[in-house]
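A single chain, nothing else alongside it, follows as structure tokens in the form predicted on its own.
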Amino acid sequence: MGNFYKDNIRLKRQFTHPLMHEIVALREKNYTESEQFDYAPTDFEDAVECYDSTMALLGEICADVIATNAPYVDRQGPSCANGRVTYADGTQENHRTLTEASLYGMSLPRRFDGLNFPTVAAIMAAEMVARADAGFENIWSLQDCAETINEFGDEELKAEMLPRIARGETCSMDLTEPDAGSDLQSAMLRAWWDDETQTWRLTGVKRFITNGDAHIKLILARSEEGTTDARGLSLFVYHKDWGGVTVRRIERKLGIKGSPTCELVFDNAPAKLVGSRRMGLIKYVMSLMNGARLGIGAQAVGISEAALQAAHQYALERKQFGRPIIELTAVAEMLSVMQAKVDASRALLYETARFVDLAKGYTEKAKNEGLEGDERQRNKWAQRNADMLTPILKLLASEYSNQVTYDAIQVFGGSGVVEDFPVARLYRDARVTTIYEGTSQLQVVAAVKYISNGELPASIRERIASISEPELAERFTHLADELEHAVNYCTERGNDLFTLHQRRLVEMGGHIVMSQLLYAERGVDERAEQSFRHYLAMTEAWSAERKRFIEIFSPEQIGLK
């Protein structure tokens, strides 16, 4: 029997990070929940033991059930008939197994039958499920819609919907429309108040909706007549039992085939308002999307880990020229680069998750009992870092997922493009991670403000102060100097040049941060040391290359005026 938790020591180590004591104490309200729920932890060690045992159970299911079903699900896929979706047989088994194991509602409060796990644990679970089957992870991870309902819904709505999600009812985010993709403020699905039934009703079409025939839907709709911008949009919740929504078709996709991507027709479907009118996109969907982007980061890391494991094992077993190909320098170097990218992505994933946990913890405490002076500052610090790192994570982890799966096929050679081996599927699954929940280009737009306002460069300088080895501190200082030089060079020469090179600036900053996070982990084992050394060297080479390119390439050379 395999186990995707126990075979990866980098996961369990996340629970020993120094910030976890603070995170768990906030999550457990300083362990007072044990007075109300006899299964709630009484201290930090008790909580971590619970996380550990739950992750071990999930890791076993991922290895023995979900990963085993993945190739068959990829071939069979879901089907659509009479306006309803039927999952592939393996998907149904996956869902049934996780439901029976009570592994839904992972981050929900206990009063709604959830496990009350922190984001770090929920993201870890998402990484393992994605490693097993990225398509199924899309279905499973959409339970995060519960976070939005819990944060912004009223008590009646939460009591109605959240226990259902904890019991395994599936969710979807119904945002995109035929003419509103990245530009969600153009969404025009109509929401109108029905005086006769005293309920909201929804009319129109949604497209590219992941898990579109879900039980519970969060729907972005235009509630204010005569509006065309974000201020006219509200967020609604809908349950499948209420009727009025049918699946017109399932998209035929390159990858993630087990996850049904649907076009939906809303025919006066009843719905309930989440929070306040007009705040649907401005506040609620932005929060929902940030959580989803963290989830795609976990999905990308899971796919990358699966590709790395497969390629490494194949390189050990495949012999050419009388020896395993892992002994060939070209292959060994390729695997080393893949490993460094996977470890760097994972380091940024959990660093981001920790900041999200802290921000959520202090925000919740502020609502319930208020914050003291130092806590207010810590809340702002955590939220600022969560907002800054989330788009960088989504950008780099998804791009690396595509690169790692590409290289995994190269390690396999001709066998890599044959569907009998897993890397072809992983390569197809990875492609969409740079597109959905905000394209890589949109992540750059979200992240670049932290470059231009100096927050990311300042954060990099702060991390350098904790580096004890003079030689490494000097190398990181040089990287920080190159970044600031590149930023100043672009800023001094106007918006066109800055806009042209904004992705290079974000990548320079992101690579430095990931190198610094690997530095913090380097002493754990030989792999951690190797990944740090290799990634730092790559960062230095990439930084110098981007700095030089910024200096010699202008908007005029691509026709921009």
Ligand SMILES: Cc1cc2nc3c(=O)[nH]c(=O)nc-3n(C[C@H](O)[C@H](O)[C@H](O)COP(=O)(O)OP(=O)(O)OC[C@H]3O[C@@H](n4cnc5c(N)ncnc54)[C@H](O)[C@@H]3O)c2cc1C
Contents of the next structure:
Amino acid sequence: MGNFYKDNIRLKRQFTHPLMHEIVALREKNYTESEQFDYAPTDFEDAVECYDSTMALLGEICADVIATNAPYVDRQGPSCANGRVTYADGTQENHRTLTEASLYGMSLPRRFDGLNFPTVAAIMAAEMVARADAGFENIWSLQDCAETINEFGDEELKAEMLPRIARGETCSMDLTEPDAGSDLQSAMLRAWWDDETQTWRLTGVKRFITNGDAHIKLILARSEEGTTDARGLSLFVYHKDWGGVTVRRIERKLGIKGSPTCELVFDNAPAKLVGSRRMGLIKYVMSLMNGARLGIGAQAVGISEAALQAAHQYALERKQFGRPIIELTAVAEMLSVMQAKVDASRALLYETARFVDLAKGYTEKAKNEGLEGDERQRNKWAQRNADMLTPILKLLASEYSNQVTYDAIQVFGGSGVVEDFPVARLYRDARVTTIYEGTSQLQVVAAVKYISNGELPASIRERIASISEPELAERFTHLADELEHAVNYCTERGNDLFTLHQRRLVEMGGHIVMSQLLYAERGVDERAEQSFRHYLAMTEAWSAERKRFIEIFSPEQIGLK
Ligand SMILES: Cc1cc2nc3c(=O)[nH]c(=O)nc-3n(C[C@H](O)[C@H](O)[C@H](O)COP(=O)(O)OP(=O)(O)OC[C@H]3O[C@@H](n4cnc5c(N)ncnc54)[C@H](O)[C@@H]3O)c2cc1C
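Since the structure above is the form predicted on its own, I would like to see how the form predicted together with the ligand looks, so please show that one next.
Zooming out: every chain and molecule, the one shown earlier first.
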């Protein structure tokens, strides 16, 4: 029997991070929930013990059920007939097993039958599920839609929808349309008020909707007739029992084949408004997407971890020229690069999750009892960091999962491209992570403002202050100088040059942050030290290369005037 939690010491360690005390105390309202629910933790140790045992249970299901089913699900895939989707057999078994183990609704409040786990724990669960089967993780993690209902819905809507999600009803997030992809403000699916039945109704088409035949949907729709921009969009909730939505077809895809990607027809489907009109995209979908981007970060790390472990095991067993290929420098280097990228991605994933937890915790506290002393500042600090790091995580972790799975195939040689081994599937599954929940280019657009307003460079300098070894502090200072030089170089030469190089600037900043997070983790074991040294060296090389490229490459050279 395997266990994706117990076989990876890098997961459990997240619960002992110094910020966890603050996060858990906020989540548990200073452990007062235990007065109301006898299964709520009474102190920090009690809470961590509960996370630990739940993760161990999920880790076992991931290894023994979901990962075992993954190759069959990949081959069978879902099917669509008469407007409805049927999951592959393995997907149905995965879903049944997790429902029976009460592993849905992890982060929901207890009063809605959830476990009230912090984001750190929910994200860890997502990483493990994705390591087992990235396509299934899509279906499982869409329960995050519940967070949006919980945050912005009224009490009646929450009481109606949230316990269902905790019981295993699945969700979908219906934003994209044929003519509204990255540019969601041009969504045109129509929401209209039906006087006769006193309900909102939805009419139109959505495209590329993961798990589109879900029980509960969140839908972005145009409620304000005659508008064409974001201010005319509202968010609605729909339940399958209400009727009026059919699946026109499901896409045939490169990867994540177990996850049905649906084209949907809304035929005057009844729906309920979430929160206030006109705030659909501006407020609610932005929040929903930030959560989903963190989820894709976890998915990317899970896929990368699976590829790294498979490649490592294969390199130990495969012999060429009379010795295991892991002893060949070229193979050992590939594995070391893969490991450094996985560890750097994971470090950023949990750092971001911690900031999200802190920001959510203080925001909730502000609503219920108000904030005291420096709590207001701490809330702002956490929110700013969460907003800044989320797009950087999504960008880099998803790009790395593509690179790591590519290298994993290389380590396998010819066996890598045949479907008898898992790495071919992992490679196909990784590809979409740089596209959905906002493409890499859109993550750059979201992150670059923290470069131009100086917040990311400043946070890098702040972290340098805690580095005690002079040699390392000097190397990080040099990296911070290079980043600032590159930013100033572009800024001084105008908008076009800045726009051309904005991805390079975000990447430079992101690589430094990841190196700094690995610095904080080193010393734990040999792997952590190796990953830090390797990632820092790569960061230095990439930084010098990007800085040079920025100096010699201008918009004219790609044909732009
Ligand atoms: C398998 C799968 C599952 C999905 N699941 C869902 C789901 O559950 N719910 C949902 O609502 N949507 C879903 N999507 C849709 C997904 O979010 C979009 O595909 C994605 O946002 C990109 O939109 P697009 O495909 O229309 O590409 P486009 O927006 O047409 O982009 C094409 C290219 O132009 C670039 N580009 C566009 N605008 C800019 C810009 N301003 N600056 C720089 N570059 C830009 C893009 O980066 C990309 O390279 C899914 C997609 C796939 C493939």
